[in-house]
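Only one chain is given next, in structure tokens, and it is the form predicted alone.
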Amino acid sequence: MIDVLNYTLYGDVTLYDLVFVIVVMFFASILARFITANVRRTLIDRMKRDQLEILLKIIYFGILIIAFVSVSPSIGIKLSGLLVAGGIAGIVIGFASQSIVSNLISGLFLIWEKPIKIGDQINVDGVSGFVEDIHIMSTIVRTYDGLYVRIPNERVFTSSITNYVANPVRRFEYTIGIRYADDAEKAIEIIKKIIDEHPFALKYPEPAVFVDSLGESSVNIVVKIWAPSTEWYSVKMDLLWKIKKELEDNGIEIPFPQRVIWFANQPEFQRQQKD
């Protein structure tokens, strides 16, 4: 048996060398299938099917190529010259496609980490809107003005991401000024009642209504309310209008800025100057 394995096929290559290469490639194929199966199971809900299939093929054939390059000298294939040429070409291509590779890697990290998903409202590097799609190379955001913006994934991954709906609840607040002549306690009572009656104003976390400061022309009441993130904007606009109308209906008004002006030719002013 040993003599058979030592049989020379060509040059310095023996039957043992050929069998060794076949066994290595067989186990490399099994390893590649195992890794791609686990990657598929992990990313099947995070990537589009066509993008996932491309990634799996890259991983599968990449493992096979690495295994073949490792054992090729055993069957007399000298890849040193080819590797040198490939290395030089790889460096040139690498510099030329640096941003592409960076976007690709960033896209994989975004899909893996999943800080955003389709439908989320986000702000990335000054671009705000809804996430329409997440590709391997870029992320598509539809702004609140209806514009579609393509953001390279490298920019998304390296920027601070504000996700407005990642948390199920979100707080908003108003500062409402009333006249000094108005009853602040009554105003607070009215505002609390309106909040309690709104179906999307949350009871927990509890809303807060209190006098925050005494301004030049008004007593300033701060109102802090929590609402579901998906209904946040509509609740904010709805409650603001209802609070305004209800305060007005109860004789509580939001004052205009007021100033007291003294004229030099008035008798009272002249008398104060003499005193």
Given for the second form:
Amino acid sequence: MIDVLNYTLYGDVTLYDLVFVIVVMFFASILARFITANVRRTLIDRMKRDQLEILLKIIYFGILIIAFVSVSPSIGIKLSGLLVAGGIAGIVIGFASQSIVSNLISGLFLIWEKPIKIGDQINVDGVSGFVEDIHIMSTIVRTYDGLYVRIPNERVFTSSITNYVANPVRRFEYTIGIRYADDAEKAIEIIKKIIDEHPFALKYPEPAVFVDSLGESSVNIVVKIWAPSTEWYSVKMDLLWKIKKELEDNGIEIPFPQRVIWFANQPEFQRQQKD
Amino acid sequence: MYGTFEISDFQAEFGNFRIKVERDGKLYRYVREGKERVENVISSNSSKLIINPVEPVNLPKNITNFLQIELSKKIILEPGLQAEVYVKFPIEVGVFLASKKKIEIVDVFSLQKPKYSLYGSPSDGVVCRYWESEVFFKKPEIDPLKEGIIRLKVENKADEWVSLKSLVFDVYGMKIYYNSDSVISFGEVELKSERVGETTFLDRKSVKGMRKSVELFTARKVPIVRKSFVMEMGL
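Alright, leaving the form predicted alone aside, put up the form predicted in complex with its partner chain.
Every component of the complex follows; first up is the chain already shown.
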């Protein structure tokens, strides 16, 4: 067994050296996982998720790099040599794999510029959902349907990004049609009261409720409400039904499309009706 | 009705809310009845129930740590002067379980309707719990289950007259003191210019005849990095 381990692979490197390096890297990887798991457990409720993920990656790869640098002389790798070789190899690889390098550079710019963070709700190139992770080569998005989408960072970086939660608040609106016979001022008052009672329909910027247009079948009231970006969708879903119910409870109805038709022989018809 | 209580067979009423803890074998059932029913199961040997006012930013869910108080009247201050006034803040009641070493949150409720607002612009502002208050020269009468008092020191450090109409506090640093009749907190505002001020909640070692509230952010183990808030987007 010992004879086998002393078998020379190349230069001064024996099979023992190679096994030693593999074992050290294996234990370094276990140690890195153990430490990152503990750091995650300790800091998960004390740090923002995106910052925590970056810290964990630094710790994980830091341990692996330190371990590799420590044991690399055993297998005959000299760091000074690596630097020169790495420079040449970098140029070769750079030309050979432009898209990979492009993704890598885009990833670095994304991390530096921070147009998106882990947990944000975004739309990139037609893909909408939550940012699950930002890797160095790609960004992982969980769509609202729960699908896993991996977008290469180059595509993320060169596309227009809509970040739905980058600003603390956002506005949404409804158009509510009421009958011509209904009192629009009363309807506006009722709608304002319902908005005022909702905790996340913001006090300021003030909501706007006004008659926007006189439609074919209805008087159209536009309602514009600001809500915290994290809550706007639930506020939007919640308020519309409440407004509809409250208007109906107060005798104000949302009309069906209607058209008044005048018959050419209507006076004759009306006379017959009277008779 | 604030204080520390034995957990077994506890019952209390807070306005429309009724709280009780029932023993069921080795477990306890915490129940809050009111507009809705909240129920939690507690497994504990020797814990006590602490009920006290907490930082008012938790309902219907915690989305911010800022409290904005819109004043009914402007406070106008001459350069270099300081004034002491009282304003009210909304009360949220926290129910905690306290064992020898640790404190855990069981429930938060309030007799006040929460409302939120934005301080600043839609791109740079902060979402705040919104509250309107009169400005009082003397300590006002309050219902301690609904409202608390902030004793506020306002100091104009600017070289010009400054008007103050709104206050935004970071409640991470809020210290609340209570007894059966009153709930009080202490704050200060340093007016640095016509548009900029810095608000801070003050910490007192003790207030005579009052107990210090268990803070929700302490129970949640939220690290507090700063206690003051710089109002840069208008006063």
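As the structure is a prediction and not an experimental result, all values here were calculated from the model. Numbering follows the first chain given and starts at 1. Rigid core here is just the name for the largest C-alpha set that superposes within 1.5 Å across the two forms.
Chemist: Checking P228 here: with the core superposed, does its CA move 2 Å or more between the two forms?
Modeler: P228: C-alpha displaced by less than 2 Å between the two forms.
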